[in-house]
Amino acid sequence: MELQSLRLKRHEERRLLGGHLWIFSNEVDTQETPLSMYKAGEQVRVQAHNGKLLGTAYVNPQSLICARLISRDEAVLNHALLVHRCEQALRLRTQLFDEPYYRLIYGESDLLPGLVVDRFGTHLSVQLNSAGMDTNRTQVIEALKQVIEPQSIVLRNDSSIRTLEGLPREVEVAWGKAPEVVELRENGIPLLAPLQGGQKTGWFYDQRPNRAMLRRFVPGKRVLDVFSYVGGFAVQAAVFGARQVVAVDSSRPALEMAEKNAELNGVGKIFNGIEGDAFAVLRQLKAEEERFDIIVVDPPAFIKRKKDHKEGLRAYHRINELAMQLLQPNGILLAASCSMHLAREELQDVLRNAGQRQDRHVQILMEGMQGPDHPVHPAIPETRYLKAFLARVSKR
């Protein structure tokens, strides 16, 4: 395959040499290599300003991240390379987990930028989040079929990231006969997740270790799970021994599946779902003088873009302060954020400020992040996005 070249401006190769995989449009020498000469998804040879080869990448002239490195040499993204990288990813996950329920491929961290694959036993949920991966969708599917031999592959190409890449948003079954709902096991607990509907890929494997953190705290306690989705925290807390769990979510279908998950585990009698806006529900619970021993606050990303930071940070302050108002003395708060643009120190400050405003003493007991099936690329800080603090909140 004869590739065109993409040349960088002087000194703009430093980040790539440090291990990063992204090239931004303002780093390209557009005098020598105008971005208009490339098609979205096209593979190119990346050169430093002096012509030195930096590797191969695929490009998208419509995106701020206009290129993503595939290799450090002249290897191209083809069936053989996809199979090799998928096999590498699989070896890691089989070392980490005894059962086939995990994030199989986590984009840049598995050297497959723009590709996300969640595994539910013999069913795969796939996101092609870049023009390069979307262009190669047939080869991606064939590689996954060869490595995993799944019964079905669902393309969950409905994320907002695809809009930024100039790609259509859609959901389709790419291989086999896919069920609407799949069963998984997490922390030893059977659970149901929507394969073709629901949020993202259908499940949030990234919170697995943070859900496990609750095991020692919940026996005999009353637990509130805010932004519950299909009950990941709530149902596991019930199985861990909580005396009552209350799940809050704005989606009726999500709560209905959470109820099914509770029934599946024999804890339906202690499970209660509340449909509604989380902020409004928490204010209503406060007005009714409800109190909980443990509260989980795991919202969707309030800060999706840098320009949303100020408003999103206020939302994190409001929701965690409302949660503290509902805690029993010496209660436990698990506060999480999946916003890449919110630093862990900022989330810690949210807890500190909420404690001060409520005249409470906050003690951080444990700190969590995404699970090991979402490995962090040390040169790409964007791959570490999930923050979680488990804190005791008591009277001063």
Ligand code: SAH
Contents of the next structure:
Amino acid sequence: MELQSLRLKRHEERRLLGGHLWIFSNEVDTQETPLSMYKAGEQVRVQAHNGKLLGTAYVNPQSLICARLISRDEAVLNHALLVHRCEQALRLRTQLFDEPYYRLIYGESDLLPGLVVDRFGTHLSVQLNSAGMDTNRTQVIEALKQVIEPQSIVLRNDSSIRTLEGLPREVEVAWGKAPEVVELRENGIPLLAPLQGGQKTGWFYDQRPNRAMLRRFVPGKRVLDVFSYVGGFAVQAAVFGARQVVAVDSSRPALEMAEKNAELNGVGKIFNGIEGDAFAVLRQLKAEEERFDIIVVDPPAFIKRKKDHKEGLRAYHRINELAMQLLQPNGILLAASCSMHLAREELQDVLRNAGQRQDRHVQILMEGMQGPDHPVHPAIPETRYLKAFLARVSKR
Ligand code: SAH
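Please supply the coordinates for the form predicted together with this ligand, as a counterpart to the form predicted alone shown previously.
Expanding to the full complex; the earlier chain stays at the top.
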């Protein structure tokens, strides 16, 4: 079937020619090709103002990002292209990891805009985060079935991004028999993750290398994991030889699974969960004069949208300063942020500021980012979102 065209305004092809995949609604020549012409998820030929073909994209007239490129020629998003892109993504992950536990597809960076797939062995957790991917859900599932031959595919279509795309939020099993809980291995350690009831896709693979950074530092130490979720940092720290770990999270089911993860690894006895608001819990621990050798602070994105920047930045300052107050002399603070609107320099400045205010000497020893199964697209800054600093904090 012949695709409709979408024409850009004069000079608005520059970002695409620079490698980017997105078209914003104000870049479209709406005199010539009004966005109301297209259905959400429809594929179009993208043309520069002079008529030159820039590629094929899918459209969402009601989103600020009104189109995302899926090829730089006439290739449309069909079974063959989806299979090819999934195979390319799989090839990278099998090169990176020995075992099938990773982010298999990371949206734009794998040239599959709006599609996220996490793999737990034979189970897949999928997010269709754009109208284009949502429209093509049957084809996406068929391609994943062909490339991975999974036992189950769960659609975790409950992220807030879907609201921006005008899509409903829901969780459904799209294929096979999906368990409630899946097993994975990370940094050599077996762990459990909630496939259907957990947060996001069920597990945060992006922190894998940053969890591994702790290995050197934790033996014999007392560790506090703030915003622990199901214990990614806490349980690995315990297995790496910590003397005691304390995990803080506001979600009881997350803490219950963290405890299960500790038991699974034979470190249940040294694991303690505290349910509550992290800010309040840290203040309470301080009042009780508790101290820790190592503290991990990995909050949810405090800055979800640009307009939350000021308030969110303040929250990063507050929580890291609180953490610093709970550190033993020469303690280690691992401060992370998954807010793409927070620059790495800003997180570094959070540490500087906390050190100044608490009269401590801060030394950043290591810097981490998301793991390589979340590759960065060099033209799309948003694909680089996770920051982590590992710092020593001492008296001065
Ligand atoms: N560190 C985790 C991921 C953290 S995700 C890992 O390595 O897997 C963010 C977590 O923060 C979620 O589990 C959520 O339940 C928790 N959370 C959100 N707001 C909170 C708050 N105010 N106090 C405590 N926990 C909170």
